[in-house]
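Next comes just one chain, in structure tokens: the form predicted on its own.
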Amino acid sequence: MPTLNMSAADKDFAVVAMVPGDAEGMTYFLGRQSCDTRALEGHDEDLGNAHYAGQEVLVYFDNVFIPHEHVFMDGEYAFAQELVARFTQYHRASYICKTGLGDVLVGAAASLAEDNGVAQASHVKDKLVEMVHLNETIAACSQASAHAAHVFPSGTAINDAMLANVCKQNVTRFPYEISRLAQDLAGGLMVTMPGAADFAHEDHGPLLKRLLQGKVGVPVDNRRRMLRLVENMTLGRNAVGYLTESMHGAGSPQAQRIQIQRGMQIENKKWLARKLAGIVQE
């Protein structure tokens, strides 16, 4: 897609189009992350996701074909930024979806406050307190784009423009400080727990779960397999989805600010400002 204001001289790059995922002439590069070759090791308690996994790539378009009936745009630049705001009003909203990864994030810290004891501090209550009220603002956020959309003659409904931006704008932040009171809850052992190697270690296995035993009643594994979801969700593979991406997914964080700029009325808040200040306007 286009990614910013066009003039006649860049009619020829004014295209939107799409294409299968295995269309001849496109090359994908595999991403690299933290932690990815736990997954060739053998032992689940490791990958912290112990079913599912994502996976990035970059791809290369070398001489592909395009049926016409899946160009959306072929030239028309006048258009340009209009489709990639009206797309981006969609596609920021949808990042509700980091809520529910929120919402295993708040429960496995919620766990492994329980699994160490300390279920009923109350700076643990707050923290968790803290963390759905950060991922239910962001729900609101986008369900109120729902709620607010406008419906064209055509009968497409286009979703409310400043508060899916907003949305996003929250989605930037947030999920980092979620991760952060998650990692203070989880405690070091996060990240200086040894591998599941070691505890399947016939000598070394028995000795670490003595040392590591957290409540009593508690299994070792299960507290080690939800320090590993910690780890994986914010410092692992599946934090380029969950933080990385909640970052500059659907655009970076400059792009809703100049979205939101475009749309916030400023000079019919300065009206409103100066009205009730009796101030007189012309």
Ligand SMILES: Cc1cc2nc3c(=O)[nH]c(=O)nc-3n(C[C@H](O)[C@H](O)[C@H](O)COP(=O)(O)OP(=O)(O)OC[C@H]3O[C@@H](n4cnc5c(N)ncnc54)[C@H](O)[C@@H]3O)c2cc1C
Contents of the next structure:
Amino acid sequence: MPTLNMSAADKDFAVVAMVPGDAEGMTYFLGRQSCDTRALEGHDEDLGNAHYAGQEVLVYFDNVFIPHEHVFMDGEYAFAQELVARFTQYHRASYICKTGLGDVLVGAAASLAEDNGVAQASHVKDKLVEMVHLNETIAACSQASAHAAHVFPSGTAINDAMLANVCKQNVTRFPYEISRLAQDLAGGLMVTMPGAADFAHEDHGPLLKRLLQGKVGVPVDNRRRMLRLVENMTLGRNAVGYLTESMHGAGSPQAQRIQIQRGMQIENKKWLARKLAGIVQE
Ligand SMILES: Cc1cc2nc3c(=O)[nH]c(=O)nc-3n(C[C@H](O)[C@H](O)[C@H](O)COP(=O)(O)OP(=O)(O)OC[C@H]3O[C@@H](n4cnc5c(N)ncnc54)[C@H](O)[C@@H]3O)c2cc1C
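Form predicted in complex with the named molecule structure, per the form predicted on its own context:
What follows is the entire complex, opening with the chain shown before.
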């Protein structure tokens, strides 16, 4: 679909259509991800996320046939900007999905603080509070955007544009800060820890388990898995979805700032200030 404002010169590119994922003429190029070959090594302890992984692809369309009933825009360039604005309005509020990942990272950081025997330290508690505060701020913007929805005469509802863009702008920043705090609480072992093959080694395994024992009573294997989860979400395969997609998905940060500027009603805000200051009377 169009990704920006268009003119008559762009008419041929003002197209939106729907195709089945296996339509003839489509080629998918799999994206490489950090640490992706760990999935082929046969040790789920080093995966971080022992159950799931996401995958991105580059899609090439070569003469793909699209029936007319699947075409939603065919050269109507004058509607391109409004179409992309409405699409991103929904999409940018839907980034509340990242708060589910944030919940996992808060839980991982809290678990590691326990495993490291420092859960009661005041700075640890404060960092967990900060992580939750940032995460819930994202959720609040998304939910507020939905609550402030406008219903068109057609019956279609659309969420609030300003709050959707503020939501996504926060998403371009807060997961990075949440990740920073998780790495702080995890400790450097999350990137220096030997691999599962060493832990499985007849001689080295028992030595490593003795050296890397944290709080008494917490199995080293649990600590290892949790450290790998933080690595996975902030540096590994799932950082694709938690960090870089948070930055660029539904448009890079500047795209939201443009929409915030368009909707921020600065003249009205100036009038409010001038009225209170006694500069204008009406
Ligand atoms: C993990 C991931 C998943 C994604 N999933 C989807 C998906 O499911 N569906 C989908 O449609 N898209 C998806 N996207 C694509 C996403 O919408 C784009 O990445 C995003 O719009 C930014 O475009 P770009 O990557 O080409 O970066 P660019 O547009 O090249 O941006 C790079 C930098 O250049 C700046 N810039 C760009 N143009 C200008 C300009 N004209 N003037 C000044 N500065 C400029 C930007 O602000 C930014 O700082 C995904 C992206 C990622 C990373």
